[in-house]
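Just one chain is shown here, as structure tokens, and it is the form predicted on its own.
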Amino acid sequence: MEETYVLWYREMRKWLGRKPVVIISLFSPIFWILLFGKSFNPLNIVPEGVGELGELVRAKIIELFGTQDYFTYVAAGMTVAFALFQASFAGASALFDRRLGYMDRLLVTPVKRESIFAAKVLASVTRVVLLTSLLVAVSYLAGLQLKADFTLLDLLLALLTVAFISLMFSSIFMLAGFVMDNPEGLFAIGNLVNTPLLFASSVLFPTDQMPFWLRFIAELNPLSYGADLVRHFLVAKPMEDPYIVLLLFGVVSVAVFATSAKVAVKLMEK
């Protein structure tokens, strides 16, 4: 634990020392939420006060998204997409440490290999949780409508969901950082994975309105479960057995982390 903490602290100090990177990391999802969430609003198709039929259409649209407006829907969903995007850069830390020789110096010390992998992944998770907290605050100021009985526990459960998403994908991309030898290939894989996972999920649009083949993929996509959990805790979007889903989500994330760590340790011992 002490080894993991020391290495985690190094990663966090290195990240906090690069303030422009921290600011840019936060601005990118904010721009996405504000520009996309505010400009693309299906409720604007039917203005208020256009008669009974118009109100029925507006009510149906609200029922479709399960939130008060589309901005609330997309702002809550983008928290898990943000976790995915940040996780896709996690492997760069391992890759550059290998290329710059720091990893070789670290591997000749008595530090456990598991601590090296765990510290890097946990640092990625910590960064995501901190930035997501700020992202939720900015979204709230921009119009995110929290549920009426919202409490601090709801926020913590939403952040726990985001942490599980980050743990899962940070582990996968961190393992890729130990496998690959050039950053171009690592970033290319990140872009290749991010786009399909984003659009084949409930982050931007409800899965029950998708074609069958796409809905089948979206229902297997962890981002869909993460987005629905965050919406349930923040804005009261209806969901069956959210706590069981959260528990299973955590079990899968820890299993992915443990498996990735085992493979990464073998790679470090070569």
Contents of the next structure:
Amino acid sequence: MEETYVLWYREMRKWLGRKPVVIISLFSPIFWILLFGKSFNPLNIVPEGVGELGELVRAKIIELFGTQDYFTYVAAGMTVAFALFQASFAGASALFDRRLGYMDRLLVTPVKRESIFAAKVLASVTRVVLLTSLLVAVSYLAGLQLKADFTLLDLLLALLTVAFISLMFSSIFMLAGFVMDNPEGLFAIGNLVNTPLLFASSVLFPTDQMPFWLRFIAELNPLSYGADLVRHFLVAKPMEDPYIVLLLFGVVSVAVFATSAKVAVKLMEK
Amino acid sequence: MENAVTAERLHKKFGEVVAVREVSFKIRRGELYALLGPNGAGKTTTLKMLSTLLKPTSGDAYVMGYSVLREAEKVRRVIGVVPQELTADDELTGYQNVYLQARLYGYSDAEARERTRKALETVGLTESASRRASTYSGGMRRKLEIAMSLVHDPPVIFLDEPTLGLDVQSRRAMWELIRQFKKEGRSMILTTHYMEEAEALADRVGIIDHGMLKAEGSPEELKGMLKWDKVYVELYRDEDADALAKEMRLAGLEARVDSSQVVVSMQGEEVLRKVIGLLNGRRVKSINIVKPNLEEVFLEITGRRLREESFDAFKQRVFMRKVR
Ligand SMILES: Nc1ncnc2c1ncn2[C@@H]1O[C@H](COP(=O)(O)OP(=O)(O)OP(=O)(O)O)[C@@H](O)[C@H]1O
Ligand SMILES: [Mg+2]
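Any chance you could show the form predicted together with its partner chain after that form predicted on its own?
Below is the whole assembly, all chains and molecules, this chain first.
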């Protein structure tokens, strides 16, 4: 525990030492939600003052997206996509520690190998949870319509969902950072995974509007579950059994983490 | 348990390449043992096996009585490893680097602070402790590596080429530090391809080449293997060396050519007189009499010289490290 904390502290310390990077990492999701959420807003096509048509479109939006407007839909969903994107950078810290010899230095101390892996993954999760809180705050200022009876608990549940997504994907990408030797390859894998997962999910658009083959993929995609959970907690988009889904999500994430940790420890014992 | 380290037929293969071939040696408590060998000899690989970073393909080693194969964690508690590369975290300060290391050995915050302060003081980095490691010079970074490796006060220390690329002054300072560790009773293995370093510091030297331990003994013992001094003759015209060597052999001397110099073994009083006689009428650039040293021993044993890595090559390595 102690040593995991110390190693986690190192990662966080390094991260906080790069404040510009911290700020810049928020630009891209904010850009996404502003561009998509605001400019693709279907209400934009309704001429000013046509009250009845406006009402019709608004009703259709609520039916389609389950939120008051498209911006709210995208902004809430983007939290999990952001968690995925951030996770895809996680492996770099392992890769560079290995290349620069810091990993060998850790490996000659009595520190448990599991702790080395766990600390890196947990630091990645921590960073995402902190950044997502900021992202939600910015979205709120930009017009995200929280549900009427929103409480702090809802925010915590949404962040827990994001944490599970982050745990799942950070573990996988961290493992990649223990396997691969060149950063280009690592980032290529990140890109390969990120874009399809984003588009084949309910992050940007509801799955029931998709062609059946895409819908099939999207409904298996963890990002869809994550996005739906976050929307449920933040903006009360209806969803079946949210707590059971959240629980299963947690179980799967922890299982992915444990398995990745096992493999990573094997890789450390050369 | 009188030995600090016992290596028993350590063997390491990387695919088809045999990096270390059935190497066995013992290091007594408090002893400083130098592994002397050229680039690629297997020094680092040997140290990595001793420090539990690499699993031997076969064989085993014991550090303070603990098997590196079966009791790796106990081994890790008693060793301090100063790696060949510079491994400190560039983004952290010198202080943070050492402090984190102390915490990883399980010391409380207060104890870790105290140990960090002491370790930085020992290596002389107190002044620069609050600067980022990325701003350190090569010599300072080496010192930081040492502070990080010794913060838990290990009885056994492994130093992999600790003076590689250092200027003369920093090298002397490092030697002093190593001598101090020896006074404190620590057992050490030091790898080097500088023979002066092995000669200046080591109680015993192991000569390693192509993964094999070729000879072992105190510097005096090793030099004792060479009974005779040598005369090195350099002519103005390199082409003439072969002819001269031939003439010398005809005169009953043991002579050969090594990098365009004629080398004559001083077996007996009259050798020098004969050599000088044969040099009559030739244009001689230099003539040197060399007492047996480890360089000569290495040459005798392996048939090759210890190639010294130039300072430029080292700089290039540091540079590459920064780029990647
Ligand atoms: N991970 C590896 N994979 C394949 N071959 C390796 C590996 N590590 C070392 N070798 C090979 O093993 C041999 C011994 O290497 P080692 O690094 O132990 O030499 P060294 O004596 O430390 O050399 P130097 O003075 O250059 O540091 C070399 O031929 C090297 O190419
Ligand atoms: Mg080496």
